[in-house]
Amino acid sequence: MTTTVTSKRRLRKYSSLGSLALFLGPALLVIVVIRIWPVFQGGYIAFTRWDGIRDPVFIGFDNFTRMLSDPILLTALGNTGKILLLAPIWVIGPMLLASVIQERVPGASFFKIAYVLPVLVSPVVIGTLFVIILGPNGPLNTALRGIGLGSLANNWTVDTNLVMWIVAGMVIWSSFGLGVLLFTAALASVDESLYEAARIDGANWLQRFWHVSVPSVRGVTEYWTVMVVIMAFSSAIVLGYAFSQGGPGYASTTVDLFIYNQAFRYGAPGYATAVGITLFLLIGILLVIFLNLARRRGELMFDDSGTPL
């Protein structure tokens, strides 16, 4: 009797595993083919010299050592670094704006929609729009001349000292509304009694922001900062290409655009893959460092309940 029961249990177990494999098998196969296999294939290509047509030739670490002396790549890294330098604005700005909107200002719904709209617009359209606005005879220069500040008029799109900062500003502006939306949703879930208690204690808006809003959205702040770091390395390619094609020269070429150029314009997919893998590792290291610093800072600044010390 015991043997029969055990056999039935095993049969049901194997039947369940078979059903699971039947339902999940096709999806797992697609994931392996589309997601996992290209990772291993890319890992191999990074160690080869390949033009995308002929068979790849294994060259060891040559692609990786080439990166150390590639002046264009170093310029691209510096350009991406300029975007990262603006990360505090990218993180704190949406949080502050969401806090202002949360104060039930007139037309709050309009402001939410207005700031989110750029997120819905194609990066190509945004880049083209800024080309028109900042052109030699564009609206900005026309306005400067109209108010007697013609000396400040400039051909902004070809100014090597400013063009990368303009691209960085475009990247932030195009995704700024997404941060506002995230922080607005997070603040909407904060218990209103906390703000009422702060008002009764005589706290002004800035004090309520620091002592109530900031600790209440710590998780969203960390998540958004991670997204900002990722977007700094991966979101400038379309905007930068549409605005200035990475020029003049390489003044606005970012790392993601550099990888694209190497793979599809200069016929060096092997080198592009090596740079991409290195970039992936660099982003991972930066995120680990940030999360550790954020955790330590949180332990120093807030107690277990999230209240500032």
Second form
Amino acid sequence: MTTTVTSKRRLRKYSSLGSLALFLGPALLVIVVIRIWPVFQGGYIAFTRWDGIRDPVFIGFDNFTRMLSDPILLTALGNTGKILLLAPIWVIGPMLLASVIQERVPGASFFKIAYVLPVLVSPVVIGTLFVIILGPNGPLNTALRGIGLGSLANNWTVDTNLVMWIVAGMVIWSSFGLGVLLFTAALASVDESLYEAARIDGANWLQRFWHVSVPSVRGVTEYWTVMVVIMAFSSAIVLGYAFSQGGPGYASTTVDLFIYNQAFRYGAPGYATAVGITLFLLIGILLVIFLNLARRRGELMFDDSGTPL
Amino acid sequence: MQRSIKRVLALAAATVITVSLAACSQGSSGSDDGESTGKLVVWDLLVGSDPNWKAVMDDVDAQFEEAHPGVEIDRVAQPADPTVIKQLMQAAAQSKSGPDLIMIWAWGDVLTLKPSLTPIDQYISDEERDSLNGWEGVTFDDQTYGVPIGLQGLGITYNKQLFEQAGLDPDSPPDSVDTLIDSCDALNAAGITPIGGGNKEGYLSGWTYSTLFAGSATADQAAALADYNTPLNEAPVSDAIGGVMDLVDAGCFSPDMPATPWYPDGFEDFQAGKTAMQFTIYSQFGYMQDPTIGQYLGFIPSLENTVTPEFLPAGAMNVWAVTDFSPRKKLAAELALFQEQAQFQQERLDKGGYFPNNKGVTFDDFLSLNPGVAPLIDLLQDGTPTFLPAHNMQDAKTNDIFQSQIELAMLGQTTIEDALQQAEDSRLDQRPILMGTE
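Next up, the form predicted together with the partner chain, please; the one we just looked at was the form predicted alone.
All chains and molecules follow, beginning with the one already shown.
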């Protein structure tokens, strides 16, 4: 009797596993083949010299040691670092603008749309547009000459001291609206009574922003900061390429453009993968540090019920 | 019973082996030539974007299929982007399947994709070899990896009307760097920008270098450059770049040149008659028919720098290459040669302005529409040799470094010595990988 019950249970268990496999199998297979397998394959390729055509040759850690003495990569990392340096503006700027819009300023909807518009435009178009705007006889120089400031007119697109900051500015400008949109949505869900209480306590706009708005949208701020860090490392390539092709020299070559060039133009996918993996680890470490700091700070900012302290 | 089962099994095994062997012998012709019938897949970079090219190639396909019963040509339009083609070829090479014949760019792409291409020397007759220019762009280690398509070269287009305004003889344009600088002085004195164009993308660095290289190197030195043996920081390369910098220092270019995008701003001023000269490539001869300035245009095919030019800076526009995984290698090579016959190149010149590398093409109709090109045609018909433009004989990475460093030198942000040293370091780094000699 006991044997019969055990067999039935086993049968039910197997039948359940079979159903699970039937339903999840195809999706898991797709994920394994398209997402998981390439990661392992990339891990192997990073340790090879490979041109994408001949068979890869295992070279140990050569690609990783080469990185340390590659001046172009170090320049590219420095350039990406310049975008990261502007990250506070990238995070706080949209939050401030969303707060201003939240105050129901006249034409708030117009501003909301105006900020979001660049997000909808292709980065190639934005890059090309800035080439025209900042060209030798473009609108900016023409305007400067028109108002008697001709001495400030410049060959902006090939000024090696400025070009990376211009690219960084374009990257931030092009995604700024997305941040405004996120923070606007987050602020709309903040309990209005918190603001009323602050007003009764005599808090001015800046105090309400700092003591009510900022803590209330902490989750979105964390999310947006993570996005900003990822975008700093990965979203400059199209804009930067359309604007300056990474030049003059390497003045605006970012690390994502460097990886693209190595992998697809210079026939060194192995080296590109090694750089990509290192970068992945670097971003991972940065985000873990940030999220830990944010969590600790969050604990100091809220009481047990989630109300800002 | 058991014995009969064994007999049946033995018979079945024998049948399977026989059928398999027969199938194997049918699938291969027994030589490297491959099959002589079936579908030929051709990757064509122009058929999707230019109806004139397509019209001629449709004709090519029909005639080839008629001459080769049992053959079908599948001409696939691919984007004219070297990076995309490289990626597609990497995928094809990994899977050992894909096109039989591909259109790529001369020298650099042939060198990069060589491991997945097959040499086709045995399929090229002496007559066919003699009929075409541009083999230096497809030859490595004495093996031919493709058939050159058309002729792409460099020179200077100039506006005779503006020359006259500056007191220069429009029928005796500059033929050396020195006389070009003299012309620049005269044009500047007349308030005319001598040479138009921009270098924001770095193209002008490469074009001016290649044009002056033909006046800085002997034919033997050019051949050494094609073998990638010439140091990029020594003569004749440094002589050519020295000539380029002489033009910059002499004020031949507008001060806006470094920041001016080549397309379209560079040409805009030339077309508007504001600049007197423009470095151009042969595929831009359409400007000769411009209603505003076309009638005033002339062409300078080469310039003396440190030596009298022994060759024109011109080579294969593109290349047809046979893949090493093609099951129809001989057939693919035959198609490659077939479509570069004089008849089809003539049609491409007349319909689409594609400059030919087949010596049997006549220029009568072309010259009546583009009389300014006459000095170049005269040289070609006199048998002046051509050699691939120097900036085309660099791998992609070295070319990027070379052009961007020269761009920095033009901006005064680095020295020519440092710029060329960086390019040379890259050449030394890349050569053994590309040549497979590491």
